[in-house]
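Take a look at this single chain, the form predicted on its own, given in structure tokens.
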Amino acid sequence: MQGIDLTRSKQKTTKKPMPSMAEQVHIAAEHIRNIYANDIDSGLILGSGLGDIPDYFKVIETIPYHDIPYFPHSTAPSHSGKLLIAELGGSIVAVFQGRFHLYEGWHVTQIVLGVYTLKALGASELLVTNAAGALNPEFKPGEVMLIEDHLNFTGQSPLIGQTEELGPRFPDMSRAYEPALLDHMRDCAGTLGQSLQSGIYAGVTGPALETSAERRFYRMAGADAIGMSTVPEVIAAKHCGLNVLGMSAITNMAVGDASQQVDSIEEVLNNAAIASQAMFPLLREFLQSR
């Protein structure tokens, strides 16, 4: 019986290393401007329930994440997954449909890949939405609320272990959301007559809903709407240099007291649905009167 050459030396696969998170950016942004050469001038992340943009939006290239080097794909209810090129009142708008979460299993650094590609591809701001339960018992589901600033209960940040390649180390995180968009889009609202809120926004992991106590606790240190996304993406919007400016589709009331009712995620996307009508109207007046 032959035997089995022990000494015969066995080939070794090594692993290519992941590119740095730079050089990812670097790559996605190469492939979307192959597609689109041009520059664009601002993005737009829709949140849950958010994802059907209006006709006024006239989009030009449509690009699904899987088709992006890096980009992860969306799981999420009502996230389709692909990313717009629009145009709307002489702006090139890159409109993310669907955004990446904390609790479908994501790297915070995947969450943020399409920020800093938009910093790459020329942006100077972030409009950012979400869907986010009432912790403030003044506000009612189908409202819009303004994000005057965030507090960040996820214990995660995507700068950690981040060079100075994209950004500063320790950027100043005082004025995350640019009071100028602020002012501007509270103009906006004044201008249609419509009334829009403003708050606080907590960010926290999910996907559980909080508990009762937990709400409680939130509206305690200070927040007016709690959510499951956005704080990762406004910290890398801050990080590379990008204006930011939130808006928060109020879905459901979340002030945990006796009265609390037993939430759904149906709930959740009708009552953004209605909240969307007020807030494209508003995206459109912003875009359009700068």
Contents of the next structure:
Amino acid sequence: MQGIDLTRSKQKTTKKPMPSMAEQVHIAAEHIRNIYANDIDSGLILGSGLGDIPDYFKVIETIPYHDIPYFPHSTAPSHSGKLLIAELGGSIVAVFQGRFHLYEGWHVTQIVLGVYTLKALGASELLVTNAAGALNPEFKPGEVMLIEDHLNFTGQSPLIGQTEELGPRFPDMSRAYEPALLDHMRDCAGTLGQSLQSGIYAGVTGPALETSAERRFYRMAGADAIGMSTVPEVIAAKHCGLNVLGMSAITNMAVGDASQQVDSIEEVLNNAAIASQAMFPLLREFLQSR
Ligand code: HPA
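Moving on from the form predicted on its own, please list the structure of the form predicted in complex with hypoxanthine.
Zooming out: every chain and molecule, the one shown earlier first.
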């Protein structure tokens, strides 16, 4: 008589439990230390359209994300998926050439694994860049905005569910973007004769761009620019004690009034490339003049 083999379905699978976030960070950092043994000074996350770094970044090591244990891989356009260890202005910088976004479907804790890994590699600061739409009508595509603060409209936090292994449960966010770093970057802009906007960044999940009504709402809420990244990384950075400097490449007008144009990814990437011509010299000056 033929029957169903019940013993088979009862067999226990011996799948290893997923290591904790802190263990994942430790293992990812070990992998990088085996390639580059010294400490890192700063981390730099490159935003959409900002991945082509100039030659004055002296690349020491190139590590594909898919080789680093537990690292997600980038699926967003113009995000290449490599960690570079580079020398710039006398500092050793871990450059994330490609970042992870909520809209790609990554869990918010996966998005910030690299930030905690930086801390484990000895970094003291995170320099974060992004492409953003201008809610402030005074801004122009191609300009750079220094991020003074942010509004988290993602409805998510990378700290939810974490224990206190990587940082305190209730980290202070009152000066999320380090005032001394903001001052220093403004001085650098002065030295280079480079104009710089300043303002508040609103972080959303995307991937649909905002409706015009939403954009007017975000503007009323006090934001100057809007984008689909940065907020999770900055929360994680503050959580583990990294100082943060943030810069947005203004890529399109997102004012949501009668002048609102149809948004296009080509326009966003083109204007990010224009803004990067101001952003990279500012970063170089920032690192070498202290
Ligand atoms: N909205 C959201 N994210 C963006 C935009 C925008 O207008 N431009 C570039 N990233």
